[in-house]
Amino acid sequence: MDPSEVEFLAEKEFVKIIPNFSLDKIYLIGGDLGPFNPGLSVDVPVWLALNLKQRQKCRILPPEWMDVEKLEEIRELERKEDTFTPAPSPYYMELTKLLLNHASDNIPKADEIRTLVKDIWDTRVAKLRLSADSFIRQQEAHAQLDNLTLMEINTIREFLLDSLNCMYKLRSNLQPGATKGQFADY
């Protein structure tokens, strides 16, 4: 899965919008949305919120976790803990990118939020790299991935798969009866 596919999944998350138009309920395969009344908030998927925003049909309300004080707490907790703390959202990085790129005028303190989310991301990725390094050095066979998001797993996936494949090749060469130089890709 590449980052664009993870972003596609993130667009299915719901956000609140305040429409500036009237429309009865709309019936979609993914579920019913609406009714839409001017000035009354309604939950819609991010893809629809961004589409309506681009057509100047709504104002997007930031998710609850997209608040400077909450993100500062999350950042400090992430820095203090050795293990991964629960992410603010399963798609926090993708949602931040989408919402700040397309609706930053609707999000108070957008630049601070962008910086805080980047700090959280950098801290988590640094922990992930250290964990992967420790995992490979100890020649582990499995790992527990608690509190990681899909995008975070996606960033380390190729490195881990290549490393595990190399470890497998090395181990199979060290086994009794293995012919020197014989490698098999699985």
Contents of the next structure:
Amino acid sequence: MDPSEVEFLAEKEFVKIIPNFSLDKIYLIGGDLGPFNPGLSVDVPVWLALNLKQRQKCRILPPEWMDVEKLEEIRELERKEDTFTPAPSPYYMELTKLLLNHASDNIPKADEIRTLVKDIWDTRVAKLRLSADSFIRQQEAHAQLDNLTLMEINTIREFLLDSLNCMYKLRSNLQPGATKGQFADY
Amino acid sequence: MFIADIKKDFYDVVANQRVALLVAADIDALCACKILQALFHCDQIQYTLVPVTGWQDLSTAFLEHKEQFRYFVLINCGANVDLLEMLQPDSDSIFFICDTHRPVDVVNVYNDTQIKLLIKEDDDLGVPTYDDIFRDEDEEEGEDSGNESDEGSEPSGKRRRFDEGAIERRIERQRAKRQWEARRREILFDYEQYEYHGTSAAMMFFELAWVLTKDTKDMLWWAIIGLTDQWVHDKIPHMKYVSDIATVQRHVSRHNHRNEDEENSLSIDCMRISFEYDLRLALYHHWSLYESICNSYYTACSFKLWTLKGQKKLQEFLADMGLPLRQVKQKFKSMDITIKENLRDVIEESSNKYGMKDIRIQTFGVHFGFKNSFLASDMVHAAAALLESTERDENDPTDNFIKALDALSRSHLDRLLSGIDLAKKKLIAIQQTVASCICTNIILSQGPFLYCYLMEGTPDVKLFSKPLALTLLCKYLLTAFIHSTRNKRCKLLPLIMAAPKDVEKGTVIVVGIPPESETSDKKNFFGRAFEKAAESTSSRTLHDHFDTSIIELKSEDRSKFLDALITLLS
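Next up, can you give the form predicted together with its partner chain of this protein, since the form predicted alone came first?
Whole complex next, starting from this chain.
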């Protein structure tokens, strides 16, 4: 999976906006949106929020988890625990990037939030690498990791699968005859 | 016809249509174009952008697009000429003209159907009243039919008796008509004699955005650049610049208070515009202070840096302020912070001693990110250098236009920085040319004006084949000449400058600027003078540029053209 595909999926998440135009309810394949009234907040998917923001038709409100104190707590918790703590949102990395790139004037203390989210990401990815390393080394058959987000899984996916495939090939070559028979030509 | 309500009569009309944007090649037009493009993007209005460099370009562009488009928006072109006669459009084409060139042609003002002027009606126009210039043609013919109201004769179309009374009345009417026509010619002559510039087009479009409440800081910054362009290229008098700055300042304070308060400070990446009472040294933030002082016309002319005495005075000036030479010759960004802190005040104090009273000018600066801070005049110089770039493989005017347009947006910083480099080269070239012209005394006083011709072998003469660069050179040269001459009369003369434009075709570009004075209102009479001189000597000229004071002339006709001008103006 491409990171841009993950970002695309992240854009389906809902975020609150305050529009400055009025429009009746719109009926889309994925669901209904609206009605839009100027000054009243409404929940829309991120893709629509960004489009409206670029056309200067709305103001984006930061999601609840995008707050300096909450993120600081989560970062401290993440650093203490060995396993993964629940992430602020299943798409926290992508949403942070999208919202801070396009709507940083609507989000208070945007620079600190960017730093905090990066810290949380770094800690989690470090833990993930460690656990993948020990998984391969100890040649485990299966493992369970809770509270991973799709973006993190995506970063490790290719490496993990390829290395496990290599390990499997090496292991199967060490036991001649066991599986080889099936590949005989005659 | 002047538009009263810009939203209703312009924006709502084009809202669901396809529009053709014809944009002239100067920085104010570029900024206005960017603002309009941003508005069109917000509302998903389809448009086609066509850069035009002169009247011929405008006509060809119109012919190409008249089948597909009904609405044309002309930016900084088209107001000072009878557009309908020139383009011969169909009756359903509508032109929206936002132009700073004045005087606005009377046909454009009084046409109610096809020409809409996006100009404020009170913007220093002085248009003659309708009755003074127009009268219905078909009421003129033959019989004693009713004429204009000021005639007041009886409507007697049916009476065809040739009695004494009728003949007398007829003679009377013809006399009145001749008088009226003479008066009309006089009024029109006075009206169209001087060419000058009005409020910046970028500011007009920013007001449109403000009325639509879609104005952003980006658009405000472009409006500021448009206004600064008018000041840098000497198109508006100082008073007008100051009052326009005050208008813009209100918008800037409004934007600065919008999102910022004590606890929720904005991200550093957001754009911040600030009012600066900064030094009049071109590009000094991106250059070293020493280079900037040597190459800005204000300081170079006040010190007379082309003489040895002037160089010594400059060294004295720097010593007087206590600035070590090593620091001053370093890049400004790496200069010692203790020196940079009070630099502006220190320079202002010292420059007062050396006779430079106006070293500081009111302007605006922008900051975004940690590294990027630019003054409005920096952006104007950079964009102008890109627009008229004569680098080896960059000679397509449309390409240069697009590059200059890109340089104005925040996401193309590398373009802007390359523009700044080109601008530095251009300023150095201008300063060297000025120095050599003054030292070799090639400025001749021809009686009613000063004249200077750049020979073909002069270094960087290719740069000066473009109108904006040549106008800047003219202005600097005139200031330098005024400072260096002792002849009191010559100080009040205007300057005409000629430079080779196209070596193969053998043409030169001729520019005339009004005389330099404290309270100059920048009204230029050379447009009409050039036309008349060309007519009277049947010289082969091309009045292609939107500014009528810039023409192209065949080199062979140069001397007779000049002689005609001398006789005309003395």
